[in-house]
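The chain that follows stands alone, in the form predicted on its own, written as structure tokens.
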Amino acid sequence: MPALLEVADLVTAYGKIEALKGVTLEVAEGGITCLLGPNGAGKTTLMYSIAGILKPRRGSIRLRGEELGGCAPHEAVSRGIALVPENRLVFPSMSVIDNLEAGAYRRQGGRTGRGEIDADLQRMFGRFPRLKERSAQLAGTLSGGEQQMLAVARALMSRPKLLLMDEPSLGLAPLVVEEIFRIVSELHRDGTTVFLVEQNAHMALKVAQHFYLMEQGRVSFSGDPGSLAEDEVIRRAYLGSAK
């Protein structure tokens, strides 16, 4: 599959220390790629420069082609991005509909018509049922998983080109994270490409065709589920296991 998202030797600081130091990856259209790590590798750093909400130092983020590094986080959704962030970070004091609607705001004003995005609102009732029995309810009294389904929701009425999504699983009960990782496969079968942040990497190997490991800033690892699994330090790692 091509390139959707191709981030080439990218640097990204917190003042005087780099937590990218010298990222390069790709995530292939219409795929899910799923980036491993140990807590402060940089991956939500990652995540973040290429939502636009930090300024990478330098390097490259390329959507189709076209550069998106240092852009504003309202350019990157309309430019195709949708950021899923760790932590859900629904807006509590909002309903589940408006905060849906707040998903759609780039749309909103322009060439969009109200038609399309409530055909948008129906479509995301229909992938997640719960939101739509609590559509007046306010976010902030959801449980986890169904905040977590909101997230993923309101991200998906920008119709981005890519969803990224930061430890969707985490915090979450196991019945829940199975569920979420279903969405995450339906979205696959839809055509959506996912690039994903995640620590179980047992469910990760269930629906990602691509992963990389990131450590200490830096990309140690690039390979298929195969390699993955048959990656000693690895599987001892993430998959608790060695052969």
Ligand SMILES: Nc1ncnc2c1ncn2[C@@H]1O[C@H](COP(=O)(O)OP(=O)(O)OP(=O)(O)O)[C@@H](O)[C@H]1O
Contents of the next structure:
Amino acid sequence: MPALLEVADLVTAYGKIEALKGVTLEVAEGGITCLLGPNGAGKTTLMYSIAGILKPRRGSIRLRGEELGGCAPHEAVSRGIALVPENRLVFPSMSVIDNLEAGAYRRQGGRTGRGEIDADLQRMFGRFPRLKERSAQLAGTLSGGEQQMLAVARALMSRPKLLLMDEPSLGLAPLVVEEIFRIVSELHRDGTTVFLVEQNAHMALKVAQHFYLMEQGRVSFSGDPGSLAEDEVIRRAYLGSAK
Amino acid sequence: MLADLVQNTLDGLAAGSAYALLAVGFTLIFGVLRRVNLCYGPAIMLGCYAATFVHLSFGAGLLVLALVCVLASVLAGGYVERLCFAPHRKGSGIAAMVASFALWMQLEEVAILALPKHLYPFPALYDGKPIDLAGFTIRVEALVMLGAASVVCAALWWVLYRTRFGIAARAVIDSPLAAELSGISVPRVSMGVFALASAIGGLAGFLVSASFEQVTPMLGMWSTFKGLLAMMLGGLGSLPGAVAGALVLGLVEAHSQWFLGPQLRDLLAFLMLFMLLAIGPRWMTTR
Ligand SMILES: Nc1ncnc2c1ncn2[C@@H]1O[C@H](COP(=O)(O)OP(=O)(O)OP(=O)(O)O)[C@@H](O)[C@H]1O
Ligand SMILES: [Mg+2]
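Show the same protein again, this time as the form predicted together with the ligand rather than the form predicted on its own.
After this comes the whole thing, all chains and molecules, with the earlier chain placed first.
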């Protein structure tokens, strides 16, 4: 499969501290690629760099061969990248439906007709029935699982080519985690390309076609699920490789 | 006694309407920037000075003056935003606040240089007779102010809850990071909200100047002070709260002025704020 996203030699720093020290990886079009790694490895930093929130110091980020590095976040959304951020970050004092409208912000008022956006809203409500029941409720009053669903739906409202997800299972009960992964698989079946950050290596390896291990700002392993014993992956994903 | 009470209540609501517009503008700016803009009032004052200038030079009528007030306040507000807030968007809030104080001084100097007398007359909002209604005299200016503020608040609600810009503005107020990730350009939307808030402030300035029938450079400090006080009374950051705080402030002032005299009026306003700070500091931070 051709690569949708190519990250090459990416360096992103907070002040003097380099959180990414030259990251190179690819996300195949139409697939689920997973990024595993211990706390502080730099996974969120990578997601924010791709989404345009953090400006990389060096290296390149290409989407279908076009350079993205350094573009503003709203431009990244226009180019087809949507991030479901760590800790969900829904708009707490806006209703569920307004959260979804905000997700479609780039598409409104332009060439996309209102009808198309309404159709997408209905599709989201079909996929996430609990959001439909709560469409007028303020997002801040939703449960953690519901907020996660909302964050995913909001990201999908921009019709992304590439969906980035940063630890969508964080802090959720096992049943809800399974639902999240079921949704990820469904999105994949419908043709969405997913780049998933996870600490739950067991679940992630079940859905992904390819995975990367990241430790201390560098990619330390890359392979297909099965190319490394699962307990070894889990050990390194949680603890980092022993020195 | 009853007639006084009714008259004072109406006057209080009229003053409260002007405060409400000031407080709503202040709250919008505070919402998108998370910064206190001390120069909010002085920008409005400059807008009113521009209108006074137009009035003195061309003898323009009230509607034109209202338009000049609004436009000039938006321009002055935009200047403040570019100079004080755009450069400090991600940086220190203190730096932005100090910068806005420095611009306050600058705008006051500009006004004084352009129109050096301390006081200039401003045409009256209404110079006819008060209406007589069932034994109560009702000042038409008060009705105009109440009406204008109600229309502006309704229009603002419509913009915030029924338009694409409104979604973006509320998103930026709720979470700038999530707004960026949703494809909303935070700097651009912030600028738009700043302009909207300045326009509302400019209209408030016009109403106040026309009901006092004068402008002085003090209008700047007065506007910042009343807007900030009403916003704080309403619990920082809530628009309905700001309106409620403003009306309460107007009513308390009107009644205390009548029954206790003008010196005690301002004291009472401060006392209310003091009690709020002392008794319920949590009031200020919950939205
Ligand atoms: N705003 C910041 N300022 C300074 N350093 C930061 C900042 N954010 C992250 N870091 C540092 O960058 C490194 C990578 O952080 P990052 O959040 O990307 O890790 P992560 O892999 O997402 O971890 P987790 O699994 O805990 O979410 C860490 O050492 C962290 O301390
Ligand atoms: Mg993280």
